[in-house]
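Let's start with one chain on its own, the form predicted on its own, as structure tokens.
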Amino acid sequence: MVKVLPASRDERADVRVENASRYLKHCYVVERQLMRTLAAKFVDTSQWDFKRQLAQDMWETSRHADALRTRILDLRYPRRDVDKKYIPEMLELVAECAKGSDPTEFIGGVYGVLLPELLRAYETYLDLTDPLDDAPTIYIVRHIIADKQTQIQRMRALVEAVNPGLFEHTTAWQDYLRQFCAAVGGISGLDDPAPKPTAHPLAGRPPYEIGRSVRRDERWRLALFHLPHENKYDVEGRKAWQRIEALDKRVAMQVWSAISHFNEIWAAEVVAASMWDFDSQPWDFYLDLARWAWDEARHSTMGYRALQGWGWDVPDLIPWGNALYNAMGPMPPIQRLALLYFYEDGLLRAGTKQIELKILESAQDDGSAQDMDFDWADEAIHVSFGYTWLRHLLGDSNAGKEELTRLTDEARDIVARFVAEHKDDPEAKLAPYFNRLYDIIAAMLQDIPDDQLDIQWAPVVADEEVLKA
């Protein structure tokens, strides 16, 4: 018999460092293969309203792993195995989700369902673990709950404003998706297993593959380019853009920078596409891609921001072009983030931002510099994502940058060869859409005092040879 002090206090044994970690690899895990399915289904999802929330929600989310990611790797000190041994029945509870048929079955899933059944795993953790020895822990679950509820409330709030009745009528996914939930002892894994609902009408669905052409919202007419310089062969529609351009180099760089940045979300697309298909990559691939995906869909609601500004009717007006995604997505995933690098690092490296600020500052257009100055910042981020993960995707050695230049350059040829093949589509025609803008451009003009700028950069030039260039 030995002799001790009584104990200081009660304590459950589920707080222990071993089990906490436990517990936070499990949300952790849904977190992470949550961040991949948002980016996979913002690419399916054609309505704009859903498709930019998802593209936010999506980087929300990476922000949420990372936190947990980083305290599990404090607790577990210093073992560094966070990223081995996934919890299979986590990765299969995701993985169902992204079965939803469509982009609302998909919504009334995740908002309905996934992200309740996380913030209960949490609320429970916070019951369960000590505020003092786990302080850390409580402040980051703390948070992540707060962003949450937010995200369900937004969504909640977006489907009544664009689809009501949503969640009324994924009602069936919603109760299959629960049961699947039980049957894997709830994301905390501390329930008692149900058993798996394989005869629920709607199980037994194929795995899901993410889309390798993209649709846009059905309130915009069909276009596959944006601005004349996407397709050379479309004379009609440069002759009508110089006609915006002969009102004033400012005007013409004001709407082109809108009409600019809101088609900003193939770009965003293709980033959140190879999200999905590189499932394999460090951790840190998956969160500079996330950043990356939402600046590119926030670019995108800077331009609908100051399109709408304006007072226009958007989708009337303004074509939402898809082609650069339709031909760069049945690209190997590394391709097109080749392409998309070699497109960013040449507009930063030609100063092409900087020049377009100026203009916009010269034509006092406060919210359209605003727009650039921000946009700008965040494009140099991403050409050093881009220098940084091709590196390690290719290798740094001169093999490594033949293979990047013979990527590069295979890809331009596939977006040429699509552009060719495309140019006589009804779809392919700017000029409609330029010659509507221009009466009401025309009729909204101001005077304000000339600065005298000498304007260089032109958006559009008859030059052919310049063209090419």
The other form holds:
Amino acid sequence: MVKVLPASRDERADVRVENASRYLKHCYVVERQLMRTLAAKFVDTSQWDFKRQLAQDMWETSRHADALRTRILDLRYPRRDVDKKYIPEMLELVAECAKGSDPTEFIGGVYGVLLPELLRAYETYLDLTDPLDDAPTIYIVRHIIADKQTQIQRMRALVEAVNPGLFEHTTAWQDYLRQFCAAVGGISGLDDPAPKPTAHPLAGRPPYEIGRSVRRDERWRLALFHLPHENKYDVEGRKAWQRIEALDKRVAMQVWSAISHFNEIWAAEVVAASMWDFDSQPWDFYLDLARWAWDEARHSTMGYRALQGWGWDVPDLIPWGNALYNAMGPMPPIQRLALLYFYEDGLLRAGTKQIELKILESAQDDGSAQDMDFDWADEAIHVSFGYTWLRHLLGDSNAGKEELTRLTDEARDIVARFVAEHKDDPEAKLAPYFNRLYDIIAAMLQDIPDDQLDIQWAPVVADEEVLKA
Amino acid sequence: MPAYTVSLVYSGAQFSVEADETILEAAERAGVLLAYSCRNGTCRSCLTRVLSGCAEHDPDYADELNIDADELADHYRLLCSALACSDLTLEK
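Having gone through the form predicted on its own, I am curious about the other one (the form predicted together with its partner chain); can you provide its structure?
So here's everything in the complex, that chain up top.
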């Protein structure tokens, strides 16, 4: 007698580990590449509200990719295949999205087409898979879906506030990307591929390349520097700052830390550009740098929030410099990373964040102190990232250490030359900003009683001097 | 458990450290300000050279610290993760 029992349950059960992991890998490849693309477009976007939102979405995308990658490896998928063999059609699809001709077209394409397509793929996966056998994936995918829906809603709300009509103005681009997505069989890879839209008027653009210099939001006047320690030649700027210090060292620290935080955007840009420039590093490299870049964008937002909190017209009053990023423009990516690491490592070793936090606490400015405290914790992680990945890139050896020193020294020389070359540019002068700020701060202080405390520490210290401490 | 004395060569500060506390914890308890950040031996803010005496990293976590063999051989320690095993003088 050769017989079998009937199927133990009626519903279709045709999902297997192999096709589940293959499906999820499609999503992972799109998420991984989208993360890198969002990082690069964050650098290239000047509009402040869009810029910081792209940074947040980039980091969230890194978490989605990480969760998928971990789950794919659970599903007997060879590690080499996950980390080294990407699906060309998915890479092509994201590469097309990156070809948006400006940030608005890019946003229209990603939030109008790619993310909805990803959502469709995740929802289809939930429909297909088994809630018991594949429960760990379902947990992950449900969270990703919730995040993606939030990302789309959040960006649509931002577009409505900042650039209404963005989605309507980019319908041709969205139409092209929809056709391109159909041509690769959708993100799931389950659809029958349609013909490639080669005849579409927007087809055939050259590959995207990240910019080597940044622009700032047009609401701000062009500025190279943001605080006097960056440009030793700006004597008038330093004097103007010292007038603010003379009001009260704690006030100077409050304003200094807010302006400094706001301008940390350059650090986010350096790290995010590295995520694009390095295209074949271990997954944890991207995961760590995504966090690093997002943190620095958060710090920038902290500064913006503090400056706004004092009721100030931030674009009018606060310099938003571009020199720190643009001076590094000609450097190879690893040298930019080395220089950033040098700055952040030096500040922590000198205890600068600790001292600044104590001064903000003495000012009883709980908001600024809280910002500084979390910034300090983040920076400790960043230094660990820098240490780990520079050793990885340069080699864990004496030769690697020597090369790091050489790259850093050379980078500092390049920045010093940039500052010297631009010292007389009108955009290098900070006195006009600080003189106006002085008047505003002095007027605000008139109604605040003197507490007779005298803080001796002055925040006007050149970075190079701090780093030697 | 013996308490050891830690001396800082530049600032002249001194404080005692118990056998079961890190050098950074002892400094904080004594109100001595040392640069630190992560408290986990990864950010290297507290990397300091031991000029005399003995300090060793907590063996339970030694493999997770961001310090290399050359630095260890040169008597550098991460104070957030190092325990004293004698009186010490630090390059601080």
